[in-house]
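In structure tokens, the next block holds one chain alone, the form predicted alone.
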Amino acid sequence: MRATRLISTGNVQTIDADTPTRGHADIIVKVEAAGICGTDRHLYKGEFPSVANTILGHEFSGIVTDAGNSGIPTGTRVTCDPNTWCGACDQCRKGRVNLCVNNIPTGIARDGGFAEYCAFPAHKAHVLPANLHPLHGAFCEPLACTLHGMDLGSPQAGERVIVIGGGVIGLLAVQIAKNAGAHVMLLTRSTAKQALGQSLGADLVAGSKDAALDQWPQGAELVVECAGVEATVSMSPSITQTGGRVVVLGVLPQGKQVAIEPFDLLFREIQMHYSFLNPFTHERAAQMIANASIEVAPLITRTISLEEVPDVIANDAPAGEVRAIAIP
């Protein structure tokens, strides 16, 4: 089969690979769609921990072709939660499974979804409707991660929420906050993403900090940073209302540092939260995708083949792109 491997830092190739065999606790999934995430670019650049020679792709869904002893019928469409917690470490026993020290993330530490087939832990597969659009299941993983961050931020009806960043995570966060009854502003420099955000429920848009504060001079009760940029993380408290909270969902390269003024956080009692992965949220994400309470079709900018994946990962996303989906 064809598959896209991260050979080493700066070297990703689509090559011939052996079709995976099923382990005793696995299923085999014929991949229908796999999203290219900003984390894949961090992996390519060596800015995020990974295992060399791994087939990338951690946002994917497909059809079960070999169910083994899983009890999942062959032919079932599933979304794949890529994080396999150990269940035995201190963090797992506390219920903080996203902090598991032995986590084996599919597409990062074991072969993932940028391939025609993937061997996948059966207990991490979540069933999707047979009539769901084949590309939509690839959004369950980013939605699950966004849900965890929004759970931490806990937007309330009537609150003001500023979402920074018009990528997939930001546009999912806009919808979650809007569904909670919040007043939502999307802060992004991209006019195309501003328009898309408004079509998905954003009440207001802004292209800069000043433009945001012109509309909400006191800031927002909740600011959700989804851009993963030093400047926007540093800026977040300054557009947060006194007594408010910040959730950082964006992923910065390992080793990057940002400027924060502790006195400001103290004096205004600004809470800053960091959100990592998707603890116990993947099934909820699958249900939301299945019942269309979250729109994902507008987030698909283009579809690509596996042969195109290395070039897409090795380069920054084009202006205005939200998500490229690989179809093996």
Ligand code: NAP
The other form holds:
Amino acid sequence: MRATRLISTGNVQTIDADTPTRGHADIIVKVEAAGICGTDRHLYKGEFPSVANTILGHEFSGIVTDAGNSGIPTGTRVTCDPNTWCGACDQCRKGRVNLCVNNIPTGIARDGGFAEYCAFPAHKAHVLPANLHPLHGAFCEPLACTLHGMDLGSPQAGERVIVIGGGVIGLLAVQIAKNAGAHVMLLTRSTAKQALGQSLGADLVAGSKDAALDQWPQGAELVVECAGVEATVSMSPSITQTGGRVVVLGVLPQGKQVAIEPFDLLFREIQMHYSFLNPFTHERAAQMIANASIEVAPLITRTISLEEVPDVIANDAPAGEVRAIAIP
Ligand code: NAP
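Next up, the form predicted together with the ligand in place of the form predicted alone?
Okay, now the whole complex, with that chain kicking things off.
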């Protein structure tokens, strides 16, 4: 089969690979759709821990071709929760599974979804409806991560929420906040992404901190950072209302420092949370994708072949692109 491997940092290639064999606890799926995530670009640049020679792709869904001992009928559409916690380490035993020290993420530390077929642990499969659009299952993983962040931020009906970053994570966060009854502002520079955000429910848009504060001088009760750059993490508390909260989902390169004023956080008692991965949220995400309570079709900018994946990962996303989806 064809598959896209991260050979080493800075070297990703689509090459021939053996069709996966099934471990005793695995299922095998024929991959239908796999999203190119910012994390794939971080992995390519060596900004996120990786394992050499792994087939990338951690946002994917497919059709079960070998169900093993799972009891899932062959032919079922499933989404893969890539994070495979050990269940035995201290953090897992406390229920903090996303902090598992032995996590083996599919598509990062074991072969993933940029391939015609993928084997992964059966208990990490979540069933999707047969009539779902085949590309939509690829959004379960980013939605599951966004749900965890929004659970931490807990937007309330009537609150003001600023979402920073008009990529997939930000546009999912806008919809979750809106569904919670919040007033939502999307802060992102691209006017095309601002327009997309408005079509998905954002009440207001801004292209900068000043433009956000012009509209809400006191800031927002909740700020959700989904851009993953130094400037936006640093800016987040300054557009948060006194007594409010910040949730950072964005990933900055390891070692990167960001200017934060502790006195301001203290004196205005700003709670600053960080949200990592998708603890126990993947099934909820699958249900939300299945019942279309979150719109994902407008987030698909283009579909690409596996042969195109290396070039897409090695370069920044073109202006205006939200998600490129690989179809193996
Ligand atoms: P993305 O497509 O790169 O979107 C980020 C957006 O931020 C861009 O579209 C960009 O849009 C905007 N942006 C960049 N600089 C900005 C600035 N100075 N001011 C305002 N907006 C700015 O990424 P994504 O896939 O949505 O993911 C977002 C972040 O979450 C990434 O860092 C990703 O690695 C991370 N992530 C975290 C988790 C987790 O578990 N915590 C899970 C998945 C992803 P404009 O050009 O319009 O400004």
